[in-house]
Amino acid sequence: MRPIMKPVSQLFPLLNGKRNIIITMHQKPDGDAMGSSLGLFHFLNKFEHNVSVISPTNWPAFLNWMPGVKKVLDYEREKEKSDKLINEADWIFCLDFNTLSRTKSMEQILSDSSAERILIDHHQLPQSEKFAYGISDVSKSSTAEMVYDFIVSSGHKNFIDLDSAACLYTGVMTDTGSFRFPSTTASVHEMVAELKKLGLNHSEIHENLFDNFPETRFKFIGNVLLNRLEVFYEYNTALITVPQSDLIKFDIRTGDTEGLVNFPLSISGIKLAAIIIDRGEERKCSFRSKGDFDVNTFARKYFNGGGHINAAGGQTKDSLEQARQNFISAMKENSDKLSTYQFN
C-alpha cells in the first residue's frame, strides 16, 4: 500500500517561518512548468523565504519575457550551484510532474535529499510514496490553476500581484489551448477574471509567448506539414515523423516545435494524432486526441510515457523508422476504438 500524502492545507500555518525552497519542474518546462513555479516563487516570496526555481534543463525561448526567468537555474548547466541549494533545502516543491524521474538528471538527488517534498501536480498516478505532502488531481485544467487555488486556499490571496498573475495566467492559458480544451472549467475563468481584476493584461502575454518565433520555425512547420504528416483515413489517425536532420536544416531550438502536434487535429475526421521527433539521443513523441479515445493509456502501453486523457508524450531508444512502425501497429491495434470515431 503506497504511503498517503499529508494535504497540501497542513502547510498553511508553516508558510510564515522562513525556510529554504526549492520549487522544481519537468525537464523541458513548458508554459504550464514555468508558470506555476515562477507563479508560487513570487507568492512564496511574499513570507521572506529563500526561494530558488530550478529547471532540470534549458526551457524555450519564448517563456524569458516572464517575471523571475531570469533567476531560474538550469540544472545541467549550473549543477554544483543548484546541488547546494537541494542540499540544504528545508521544502521542496515538484509542480507538474508525477515521478521523480521526469526531472531527468535531478531524479537522483531529489530523491536523496532530506528535504519535504511537496506535489503539485494534475497527471495520472503519482509517485506517492516520495511525496510528504501533496495534490495530485487531474480534473484541474492546469498546475497553474492547482498553484493559484492553494494560494487563495491559503488565504493570502492578497499575495497575488501582476508578476504571480502574469505567470499563472501563462500557465492556465498554455495548458487549455487557449482555452479550447475540455479541461476549461468555469473555476478556470473565474481564476482568469480574478487576475483581470488586478490589471493584467493578457494581450501582451499572448504577443509574447506566440508572436516571437524566428522565419526558420515557419519554414520548418511548411516542411512538416508537407513532407512529414502521414493521414491514416481508415483510422481517423494522422502521424508526423521529424527526423534529426530537419531539426538542424532548420535551426530548430528548443520549444519550437511546441503546438506541432495539434495542427493534424484541424483535419476533418482525425482523432488521434501524434509526431515522433528524431532528438538524437531518443525519439520524442506527443499524442493528441479528440473524444474518448485515452492517449495516457496509449502512451504508457507503446512509448514508456504517459499524461493526460487527451494529452500526452513518450520517449523510446528505438530508430525513428522503428518507432514510425511501432507507432502504426499500435493504431492498428487499437482499430476499434479509432476506425469507429464519428464526426457530427
Ligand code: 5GP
Given for the second form:
Amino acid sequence: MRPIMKPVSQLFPLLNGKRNIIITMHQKPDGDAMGSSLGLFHFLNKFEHNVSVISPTNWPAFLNWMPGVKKVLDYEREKEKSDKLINEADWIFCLDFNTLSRTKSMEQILSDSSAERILIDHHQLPQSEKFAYGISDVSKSSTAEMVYDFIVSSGHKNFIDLDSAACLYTGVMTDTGSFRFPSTTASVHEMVAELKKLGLNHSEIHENLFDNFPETRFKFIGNVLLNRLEVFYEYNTALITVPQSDLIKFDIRTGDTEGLVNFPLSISGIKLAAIIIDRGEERKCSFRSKGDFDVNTFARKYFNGGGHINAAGGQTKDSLEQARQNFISAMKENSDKLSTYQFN
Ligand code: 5GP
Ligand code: MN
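Now show the form predicted in complex with guanosine-5'-monophosphate, given that the preceding structure was the form predicted on its own.
The next block holds the full complex; its first chain is the one shown before.
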C-alpha cells in the first residue's frame, strides 16, 4: 500500500522553529510555479528559517520583475551551491509538480535527500510515497491558491505582505487564464479580493507579464500561425509544429512560446489544440482542450506527459515529423471523442 502523506496542517505548529528550508518547482517554471514558490518564500521569511528557492532550470524573462526572483538559484547554473543547500535542508517544499522527474537533473539529489519533502500541488496522480507531508488537490485553480490557503489555515494571514501578494496573484491569474478557466471558483475571487485589500496593484502585474515581449516574438507568432498551423476540421483539432530553425531565426527564448497553443483553440469549433516544438534535445508538446476531452490522459498515453484535464504537456525523443505523425494517429484513435461534426 502507498504510504499516506501527512496533512500539511501538522506543519503549522512547527513553523515557529528555525529550519533550513528549500522551495523548489518544476523545470522551466511558469507563473504559477514561480509565483507560488516566491509567495511561500516571502511568507516563510517572516519566521526564523533559512529559506532558499531553487528552480531546476532557467525561467521566462517575463517573470524577472517578481519580488525575490533575483535570489532564486538556477540549478543548472549554480549546481554546487544548490547541492550544498539541498544536503543541509530540513524541509523541501515541492510546488506545482508531483513527480520528482519533473525537476529534471535535480531528481536524484531530491530523491536521495534525507530532508522531509512537502508537496503542495494540483496535478493528477501524485507520487505520494516520495512526500512526508502533502496536499494534492486537482480541484484547485493553482498552486498559488493552495499556498494562500496554507498560509491562511496556519493562522498567519497577517504575514502576507505586498511582495507575497504579488507573487500569489501571478500564480492564480496565469493558471486560470486571467480568471477564465472553469477552475476559477468563488474562493479564487475571494482570495484576490483579500490581496487587493492589502494594496495589490494587479494592472501593473498584467503589464509586467503580458506587455513585456521583444518584437521578434510577434514576428515568430505571425510566422507560426501562417506556416506551421494545421487544422483537422473533421476531428475538431488543430496542431502547430515548430522546427528548431524557427526558434533560431527569431531568437526565441524560454517563455516566448508560452500561450501559443491557445491561439488555435480560439478557432470556432476546435476542441483540441496541440503544439510540438523541436527544442533540439527533445520535442516538447503542449495540449489544450475544451469541454470533456481529457488531455491529461492523452498526454500520458501518447507523449510521456501529464497535467490537467484541459491543459497538459509531454515530450518525446522522436523526430519532429515522427512526433507529428504520432499525434495525427493518436487524434484518429480518439475520433469518437473528437469528431462531433458540429461545424456549420
Ligand atoms: P504546458 O503545456 O504549459 O507546458 O503545461 C500544461 C500543464 O501540463 C502544466 O500543468 C504542466 O505542469 C503540465 N505538464 C507539462 N509538461 C508535462 C510533462 O512532461 N509531464 C507532466 N506530468 N506534466 C506536464
Ligand atoms: Mn499550476
